[in-house]
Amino acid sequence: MKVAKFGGSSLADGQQLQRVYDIVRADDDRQVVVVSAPGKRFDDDIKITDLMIDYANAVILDNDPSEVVAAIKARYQAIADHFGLPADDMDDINAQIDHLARHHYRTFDYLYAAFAAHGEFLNAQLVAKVFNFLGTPARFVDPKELGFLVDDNPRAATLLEESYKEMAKFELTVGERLIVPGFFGYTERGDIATFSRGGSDITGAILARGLSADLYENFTDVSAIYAVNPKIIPHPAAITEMTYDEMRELSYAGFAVFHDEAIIPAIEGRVRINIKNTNRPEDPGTMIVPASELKNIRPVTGIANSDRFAAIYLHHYLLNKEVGFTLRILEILKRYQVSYEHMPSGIDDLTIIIDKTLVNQEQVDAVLRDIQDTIKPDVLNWIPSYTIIMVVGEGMRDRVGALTDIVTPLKENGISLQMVNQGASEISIMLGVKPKDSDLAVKAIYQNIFE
């Protein structure tokens, strides 16, 4: 059995949904289909999820939502019209869109979650209607039916472990496709809570593990995962096969093809993942497998960069001699609910790298004040923009000269390094550079290793 997940670009309109239908019909093993909300049809288009958030904002601010409601209904209706669905097939979907504004929500965060999740929730219902209309038996399955329980975090939920026991009890019917909305689950109190944005990948991976799938197919708009961002290097090398750990490291550092949290359920269930192209389903795509199944080990599999980081730099003489120094830093971060990504240090220097998307300026200011008052460093600086480059490959384990191949081209291009750190896994080397040097650094490393 296969779980097949289709992203927003794969479901943006009726023509794309026809491709999805043909892909699912072509393989009887594709029994579980996870769908995202319809994405952009063209560059200036608006995703359904963004329209749903606009709808939520209108309700919260007590503004007239009729214009955005009409736009949401029109998007779903256009898909229905493409297939010639009977007019009354849309009545219940339109009624649910209207009901969103009348429902009572515990908090504004739960309101946002419910509205955002309905992009997927409604689309899964519509996809099931289309499949049945075209002659393929399909059933819409609410995640609640699967026992899909998440914690009480409305907009960044985590699946509760006991959910897997409930999913294992779910029986599949031969010849019937299950159409499941991605992106959300239910709290124990029955509220909708969403994963982080792009969380349909997470739903697909959870179902692949929970239903003991043989393969998790993740359909998107590219034919493979590439060794580097194609916006930096035109026509880069395609990755035909990579390990779970390589994918997780690269996703974390900027590879947007696959959600970095989605790899974890697949690892736990040892489910292989195939990244494929909805528009070119015949292409083999990229296989993500356990390290023990990797056939070809290369020195470097991929290079990723991300500028979503910032850093706190402090200089304090003899900090390496001060017992408990790092503990005091960690206690300050905990006090203000700030998580750190990395903390490279020297004998007198310490850099705390932070994901900017996870903190606000008030938290940052509070942490800096507390460090100044408690630690009394000789120098304390906030670096608002910090770029991390990850060079990743299973072949880097115990390989002599791996760092030289990476650092030498940077020196030749006059790029200074702010930080170098080899991960404990030994399959990645992390570099810190100034944002202005980021793309040039990636290009220099790629050309030295791949070309």
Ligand code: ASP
Second form
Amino acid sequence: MKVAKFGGSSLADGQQLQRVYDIVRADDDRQVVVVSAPGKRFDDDIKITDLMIDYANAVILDNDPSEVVAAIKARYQAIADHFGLPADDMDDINAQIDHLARHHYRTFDYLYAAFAAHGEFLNAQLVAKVFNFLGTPARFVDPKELGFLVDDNPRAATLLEESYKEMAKFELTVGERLIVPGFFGYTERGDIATFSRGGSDITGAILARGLSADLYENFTDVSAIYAVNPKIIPHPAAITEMTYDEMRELSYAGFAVFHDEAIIPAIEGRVRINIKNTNRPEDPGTMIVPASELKNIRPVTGIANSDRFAAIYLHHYLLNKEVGFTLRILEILKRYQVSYEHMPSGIDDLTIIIDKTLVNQEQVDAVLRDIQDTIKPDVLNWIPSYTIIMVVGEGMRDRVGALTDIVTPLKENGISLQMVNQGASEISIMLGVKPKDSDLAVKAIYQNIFE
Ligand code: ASP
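Condition change, the form predicted on its own to the form predicted in complex with the named molecule:
Up next: the whole complex, starting with the chain shown before.
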């Protein structure tokens, strides 16, 4: 059995859904279909998830939501019309859209989560209707029925381990496709909580593990994962095969094709992942496999970069001698619910790298104030933008000269390195550079290694 997950661009309109239908029908093993909400049809288009968030904002601020509600209904209606679904098939979906505003939510965050999740919740219902209408038996399955229990984190939830026990009991019916909405689960109190953005990949991976799939197919809009961002290097090398760990590091550091958290369930269930293109399903795509199955070990598999980081820099003489110094810093971060990503240190210096998408300015200001007051460092700086470049490859384990291949092209291009972290991970070297140097640095490293 295969779990096939289709992303937002694969379901953006009726024409795309027709492709999805053909792909699913072409293989009887594609029994479980996980869907995202309809995504962008063209560059300036708005994803349904974002329309849902606008709708949530209107409700919270007591503004008239009728315009955004009409826009949401029109998107689903256009898909239904493409297939000529009977008019009353949409009544139920439209009623659910209206009902969202009348429901009571525990907090605003749960309200946001419920609205955002309805992008996929309603789409899965619509997709099941379309499949049945076109003659392929399909059943919409609410994640609740599958036992998707998550923790109390409304907009960045994590699955509770016990969910897998429930999932394992679920029986599939031969000849029937299950259509499951991605992106969310339910808390023990019954509230909807979403994974972080792009989280339908996580749902697919959880189901692949929970239902013991032979393969997790992740359909998107590219024919492979490329060794570097094609916006930086046109037509870069395609990665035909890579390991779970390589994918996790690359997606963490900016490869947006696959959610970094979605790797974990696949690793735990030892399910191979195949990234494929909905628009060119015959292309083999990229296989993501356990390290023991990798056929061809390259020194470097991919180079990723992300500007979503910021850093707190601290200089404090004799930092290395002061027992409990880092503990005090960590306590401050915990006090303001700030999680740090990396913390490279020297004898008198410490850099705390933070993911900007996970904190707000108030939290940062509070942390800085507290560090200043309680630690009284000699220097305390806030670096609002910090680029991380990750050079990843299984072949990097114990390879002599790996760092030289990376640093030499940077030197030749006059790029100064803010930070290097080698050794924490055996398969990657992490670099910190100024955002202005980011693209040039990636280009220079790629050209030196791949060309
Ligand atoms: N629709 C959600 C988002 O836009 C989740 C997903 O597409 O995976 O973030």
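C-alpha atoms forming the largest set that superposes within 1.5 Å between two forms make up the rigid core. Numbering follows the first chain given and starts at 1. Computed from a predicted model, the values in this text were never measured in an experiment.
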Item to complete: Answer yes if the Cα of residue 222 shifts by 2 angstroms or more between the two forms on a rigid-core superposition, and no otherwise.
Response: no
Fill in: Rigid-core frame, C-alpha of residue 280, shift of 2 angstroms or more between the two forms
no
Discussion item. On a rigid core superposition, would residue 240 pass a 2 Å threshold for CA movement between the two forms?
Written reply: no
